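Single chain ahead, by itself, as structure tokens, in the form predicted on its own.
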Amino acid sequence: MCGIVGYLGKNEKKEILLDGLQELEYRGYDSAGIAIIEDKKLKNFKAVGRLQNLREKTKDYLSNGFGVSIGHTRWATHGKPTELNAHPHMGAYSFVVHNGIIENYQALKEELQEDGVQFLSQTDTETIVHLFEKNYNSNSNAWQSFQETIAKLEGAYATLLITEADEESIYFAKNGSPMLIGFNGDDIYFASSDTPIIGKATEVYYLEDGEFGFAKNGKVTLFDSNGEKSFSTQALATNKAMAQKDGFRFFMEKEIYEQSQVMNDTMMGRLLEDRVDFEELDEKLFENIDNIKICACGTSYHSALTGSYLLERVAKIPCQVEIASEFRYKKPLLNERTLFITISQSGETADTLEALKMAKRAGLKSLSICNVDNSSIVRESNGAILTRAGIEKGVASTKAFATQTMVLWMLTLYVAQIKKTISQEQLNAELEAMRHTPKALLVTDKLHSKMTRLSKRYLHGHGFFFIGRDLFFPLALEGALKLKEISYLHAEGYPAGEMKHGPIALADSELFTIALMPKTLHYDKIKSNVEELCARDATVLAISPEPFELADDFVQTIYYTHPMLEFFEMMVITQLLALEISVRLGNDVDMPKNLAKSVTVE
């Protein structure tokens, strides 16, 4: 969600803006602005909703020569998406752009209006550029005034700050919230992630929690609580092919058909020919280890719930897994022998990070499962193990899924060998079954042909459940999410075995099942709840490698020597399905309403 965006230096800087807010777009967001200081004048522009309109009205704008800029994509969080709500934010003579929220910015407020400030927004934003203007009116330094307006705020922020009282300088603050910073020679460049500045900076610096500073003649000066600190940059990559649809309809549909690549970078150098192994983890991480406890939210934690299963059945570990934003309030027991893993696709979910930290404090080792490198969480954990989907611009995830679960099977394996929980017959088994992953994960032209025209029988009704069993439980619960995410159609998922405990009173014709019947876990089991759900004329829609005559609809699948293989198929299938469904109603597939791509705040 909001991405920030910034450039100091001579180049045209409202098409830098621009493309960087359009690389931005993935994260969602319902309003955009920008803001430019050049011949010590300020100009900024701002449009709801999609970045086009805002290119609209800046069309005959052009910056000329040295100035500073700044640029935001807002996803509300304080106030509806207007103009007025949009980012950046101004006062008398400044602009402030922010990602993140201000906790006490209602105390902030109040204190400001009492000394007269006129607020034009809903936003806790706003008060950034007032108390940073109170302060200067009072000591007519601006990195001063700028100083003791951060040392005021509470919560998470990433900011960028703009002044006529300081015109070619920008500054910055970051705690909690993601940035960093860009060079190319005498240009600087800020952002809430890589993507905006891959090919224009060389050299890039992530700002870490509590770090702040300016940009002023093509250099950065560096603060934490210590005072002014060194740094050192590291090279930017380069490659913005896997950003782009190469010729697909949507990001989303292009990162379904990406899975099998991708599940090959995931493993590479990690499946060996008789164990798994991973290089970037120390084995005494596992030391004094006999219980993990997952952490996360939405899609991530559909794929904890499918670890946990795999932990206990083949590594003979208890695991439990903890939504993040309920486990932070639970006042949850926690022990020194418990390893906390955490996953994110962004590695910045805020609740994610805030629960983590508060494992840290109760003093257990930490592992994080993640898509970014130099993310909060990975820098935050102990241990990290990176997943490779690549960039992931759909919101709807669908690679980012498949790579974390592939990841916490390798995870499986790994602890295994550690506890010596498993045989290496059987470890064989395992290991044979992840290499032929990629090939269960292809999607040929005769598997989308028939998901496009199911798609056409399901769009009405009341309501969807999936349902499935054992592991097929959170793959149900991942279906039912995604079809939600992006057509908007109620969908549940349950375990198979629950029906009959209350949901089965909505069964009727209207209520299309989509039922996960794998043939090597409980495939009696599950063929009789479906059943069940057939005698009361629920309409089903069976994936199984196993024809069930009593299906409304079947699509057959090809892998089911292994639980995971069949696993990883049917949810290939039940992506598909969601896309074409949210296709043929018309939506926009790749960001959904009221959705965003990395949830930053709580």
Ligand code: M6R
Second form
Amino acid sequence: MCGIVGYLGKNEKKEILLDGLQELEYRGYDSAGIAIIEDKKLKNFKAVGRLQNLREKTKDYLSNGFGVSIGHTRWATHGKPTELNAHPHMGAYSFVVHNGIIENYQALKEELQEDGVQFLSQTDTETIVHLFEKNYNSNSNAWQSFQETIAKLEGAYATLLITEADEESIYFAKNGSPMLIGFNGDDIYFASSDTPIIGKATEVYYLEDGEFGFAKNGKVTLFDSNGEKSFSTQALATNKAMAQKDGFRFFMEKEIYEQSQVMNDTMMGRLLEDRVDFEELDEKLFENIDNIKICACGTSYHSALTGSYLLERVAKIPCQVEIASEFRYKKPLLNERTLFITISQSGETADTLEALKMAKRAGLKSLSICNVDNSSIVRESNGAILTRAGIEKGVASTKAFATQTMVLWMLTLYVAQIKKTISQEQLNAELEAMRHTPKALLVTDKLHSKMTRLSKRYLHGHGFFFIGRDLFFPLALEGALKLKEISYLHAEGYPAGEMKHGPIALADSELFTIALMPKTLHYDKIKSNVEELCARDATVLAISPEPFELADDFVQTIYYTHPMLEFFEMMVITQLLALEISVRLGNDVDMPKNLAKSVTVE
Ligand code: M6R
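Shown: the form predicted on its own; wanted: the form predicted together with this ligand:
All chains and molecules follow, beginning with the one already shown.
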């Protein structure tokens, strides 16, 4: 995800910016850039790909005197990862970097274009710099122009602006996206999180939403809607590893909490008012296709299974799902009317990649759903949809699964639109539910502490069954996998209706059953299945919006207007349960034994 750094002072600026951006690399990005004003001259460099490319481009440049500078790593949302779309964005004499989304950018852009402004990029960010310069061209007051600019922005932003019109200042504003200011004597630093300035600044101020101001002469002047305000700084942390986790105990925990936010990125520019659009896809990919096959491993296989229910039910297209390592050696019968979809967080999983190559050799068209642009699987496919989850560090996948599932839900609607298997009324209802997903993914203190309390009752026993029906069967598989991976306890995911065909023989008070009981999908059916287990004295933790008296433990959910909202809310609950059990058992949550994040061997 995007990262911001800024520096005002006498030290060499290029290295400060590049080192700062390097500290933000772990968030993921696909281009980077810096802009510096020194001796009243603006300098700007941008490069696509790794930060090393930007280092190469700037290797002969040094900026040693006093000056102001800003830098950015970009994770493409509006527009492709190109140099033109990389930040800082420029006007005639100013540069801007921005994290977040300017929701009214289209309207602002059209107004500016009517005034003759030429846009170079496809980004929402570029509107900020042009709006600023339009204001300055009429009032010749840079600070006033910046305030007028900020007043017009709607949406989320953390932004820094430098301009030759006031070459000793950095203007800043924050609303909805994080930004902080670091201090060390007369040196002033800006960043979107702690890590770039640890070891450089000694004191820090974390900006609040609605705050803005400017840094000049080693001093920061701060405002909010009530006017100028005083602020006090605090000592800056010195431990970088801790800061990268944003104060969470584990990357996995941080990633569970991030899901609500990254889902906005996954939907951005794709979830439109009355339809779903994938700018990166050519509808021709779906021409002469009457069948879909999805191939993946592990967690990605579970999102694939979820997608197959949605694709068949809503897009009315037959869809089979295969585990890649099985598919490779079964001598599958393939035909060219099948679209071959691979799903992979890393884009490097050997089995999935080989399965894709096999399908291509058989003449099938291919589409990948992946979190890493330019990965082997993306490069090998005819089309790709990026999940935009940001880098996932925890070996146990959480936000990658959530975003894959969201992409599959959106893809379902996209195919349904093409095949005309959905009415506009139904489509609107789906889109409305989608917009609520970030809320269903929010982790509240109340929920997290409930899961922490409950976890102490589930540290022993002779195994776990996660059970669910329909869409909630893949979620049961995923819940069980999460628990297995980080707790080393045995857990199985099972279709609830299958328990009576064998596994129910295991039922006793030491068999823990996590029952996913959504209200919107076959509630009565799953209820009967769970009652059968209760009657045999199994210990049941029920997750449902409907109170269920027979359960030993119960977590009540809130969002039950659409099965997928129930799905996402229950997903978070199972992730927290696995996390807290693992913590109590003293395991390494982020790096479970025997597992690797990217499985590039067969
Ligand atoms: O990178 P991929 O999505 O292709 O990886 C597939 C599996 O190796 C992966 O999902 C694995 O199961 C995770 N550890 C699950 O948490």
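Residue numbers count along the first chain shown, from 1. Bear in mind the structure is a predicted one, so any value in this text is a computation, not a measurement. Definition used throughout: the rigid core is the maximal C-alpha set that superposes within 1.5 Å between two forms.
After superposing the rigid core, the C-alpha of T561 moves by less than 2 Å between the two forms. Comparing the forms between the two forms on their rigid core, the Cα displacement of A107 reaches 2 Å or more. After superposition on the rigid core, the Cα of K174 moves by 2 Å or more between the two forms.
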